[in-house]
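First, one chain by itself in structure tokens, the form predicted on its own.
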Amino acid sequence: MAENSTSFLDRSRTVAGPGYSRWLVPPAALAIHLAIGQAYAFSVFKKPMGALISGNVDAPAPDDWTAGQLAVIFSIAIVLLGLSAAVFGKWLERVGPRKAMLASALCFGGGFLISALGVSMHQIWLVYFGYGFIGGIGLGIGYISPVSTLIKWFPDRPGVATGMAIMGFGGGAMIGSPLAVALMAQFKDVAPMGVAPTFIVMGLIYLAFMMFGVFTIRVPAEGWKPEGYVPKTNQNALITSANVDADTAIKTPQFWLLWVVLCMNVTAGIGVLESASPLIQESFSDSAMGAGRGVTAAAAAGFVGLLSLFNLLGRFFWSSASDKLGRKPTYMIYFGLGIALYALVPTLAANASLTLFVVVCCVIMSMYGGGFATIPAYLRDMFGTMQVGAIHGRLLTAWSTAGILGPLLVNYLRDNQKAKGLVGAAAYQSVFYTMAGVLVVGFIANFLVSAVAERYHVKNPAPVPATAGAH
């Protein structure tokens, strides 16, 4: 049969051949993963996006962007994020990886290129449709893109093969940064704030970058085992070892308890990023440790950075952990720990610990991480492997969902705080001890979590012959 001019992006294109090794796979999930992940480093954008007009991030002129108009654009990309996976899951593993992984590619650099015309011509609702809409559905399918075939090829190891790749998410904004902040102080002479050039510059790095991924990427042929792999017999109850496909999965109780442990990990990890730096300027400010020995600005940016580390970090040493420890104690470990830590958080500030505070903000931050990067190997091991990238893309409603309340809830309570007239760690007590709370509802969601009943499970699928292949 002829081929024709788009069979390089079919999934039978795809199948890797014989000694193949699976370890080429990592890398080429890390490079979309790396890319998308810029979308945590949006916020070096706000303030050369409010002083377009005026040139001066400390005085804006009156028709200059604030603060909340630009607060929308990253809301959007999240809630497109959710949405874009939910929707295109199942897209994406009828037409495999590559193809997704282009479709990601062209609407997250899209995105920048569209946002730059907006910025230029000074329309907010371009970089709404942009980086927000566009750019959001290339978050979505680029971040389930890679997971499942990951899962597929790394059946003894579901944990590491997901943690390799959504550890990428983490670290994104490690390079997103620098790399936003460098090229603008580059272009300031040539645009206003040198914004739109670097969003140019930007969207299509990230595009060619991306393309290493969409090249690279190979889908394990059917049946394929790792040489020496042999399924566990007498394995956990709550792994299965048959298939439940997305349309049933989502009528399943199980579905909709991890949505739940998904989004109140979420919800309380933004507790912290969204409070981070100012929490530990004002609790740890000239005033409580001593003249001169207060947290400055550019260290209150350290400790996000370190955050952020640990975030990345996180989500490989959980989800690797996870393998041996198993996915449902896992979670107990990030709510049982969490609670307890949540909660000791503004102690530490009212008492200026300052070590104790980082470390124990950093261990949170962790387990931020190990949430996202556990759960696909959570859905891997209740669900199956047939549609888990389907299973996951709906799940990550939850993350749109905590993208919102979030940031929402920890604002409301902050500010409520203030208006009574509380200062310093006291403004913020209220923040960490309803994220414990939201920590109990996560944590007794995962308590009931059990095996999927056989009544949703795919009837009798056809047999495949293992074959050995790549290690």
The other form holds:
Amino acid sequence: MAENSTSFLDRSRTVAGPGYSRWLVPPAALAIHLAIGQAYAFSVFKKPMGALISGNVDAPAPDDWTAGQLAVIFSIAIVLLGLSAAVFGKWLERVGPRKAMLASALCFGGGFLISALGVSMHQIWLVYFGYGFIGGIGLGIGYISPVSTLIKWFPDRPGVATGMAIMGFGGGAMIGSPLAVALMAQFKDVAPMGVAPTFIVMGLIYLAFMMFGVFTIRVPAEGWKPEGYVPKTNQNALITSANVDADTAIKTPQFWLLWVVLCMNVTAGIGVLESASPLIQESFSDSAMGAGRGVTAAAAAGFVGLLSLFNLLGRFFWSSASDKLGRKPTYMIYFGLGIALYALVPTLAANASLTLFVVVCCVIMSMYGGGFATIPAYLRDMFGTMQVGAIHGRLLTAWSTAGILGPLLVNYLRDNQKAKGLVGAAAYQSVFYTMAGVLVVGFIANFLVSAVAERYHVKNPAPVPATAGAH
Amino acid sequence: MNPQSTPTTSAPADETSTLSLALAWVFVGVPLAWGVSQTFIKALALFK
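Please show me the structure of the same protein in the form predicted in complex with its partner chain, now that we have looked at it in the form predicted on its own.
The complete assembly is shown below, putting the previous chain first.
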């Protein structure tokens, strides 16, 4: 019995039989990414968790957790995301997506449950351990678990396939935030601020939701290809038909150039995300726009919501477009157009051009999301499909790095300008010009990307263990 | 578009019906659509 339940998780049991539709794989991937994308909505818990003792978000008690203490939770999770994706990538390639998705579901759901205990006991280290450490491992494994499977099912349109999944990560925050607000309101009379029961319910919901992905995911049989699909050969030197293993990939300059590409794109995007709400309120205040015409806090929250929508849409749009445009030209657009738009933002803010300001920020956010979604297909082009999940995992350390450095840089620049007495749009000028500079670095790194040298290619790729072909 | 897999080796039949395919998309599509609609409603505040 135990052997049967174990073998259900084995890679061999996930090989698709005749008649399996590959269009079931994106929903399986979305079940994982829509769940773990909740991480981006964790800030919704900040105020309630900072008032567990006082019960009043506007007047925290001395023993209540501070904003600084609470910020560490997300930081740990985002660092663990990158580290676990890097560490467990090769394990994922070996055991297959089903076992990895189950591990992710248990870690992510379990992280919520441990955190519920931490909140109940008012022990922040338990929340760090639960949501941050264990949940962060779930994030990392979950993020990469469907990527290589999708690429193998959709060799004819890898950008579309990975764009769909990674779009789910953007969508996860849109579900997680209102869900958490609704649950906390429901449980506010049961526990302080309703946080602990909300964590329990969300942990169980996400665990169940992710299990749909665990049961649905399949890998294609060895040698499978879509009907009528003929791999393109020699049309683009940047699309290889060879394979590079993960350990070798990190020794290539191309891997590190793409690491810089992702890191710079994310760092710059964080610049907008961190500044969006205060910038629009300060630049388009009543004094700039006229009495009663300024941007209110509610409208600023709407602006942040709009940016989230474009972040989501950009993931699918740009990644799909990259199948036609090519990955390198697509990143040239992200960086080239991005430099111009980032440099334009302070001028638009200073001139109180609200409509243009909103449009430009939305385009910027679409390219931020697009950068995340296009990178797996770029890696597949450069290093082949054999260990693309593991290579992607290692590249995600760039995201962790940007996730820590980006906010530090943005907050330092903004605070520095404000300390000099600058207000409104002027206080953000250096942020956006610096971010445009960050994109210049990304542009150069992308420009330098060339085909991986043949000496790095796997000479005789070992067959993937325990596929249908092995039976 | 080729929605059906054509494995090169023998494996147990794994037929996907149109209904199960539709249900799978509904299962993930409904929460996503709900989340997007909530965000969209919030975003409307910017244009008021």
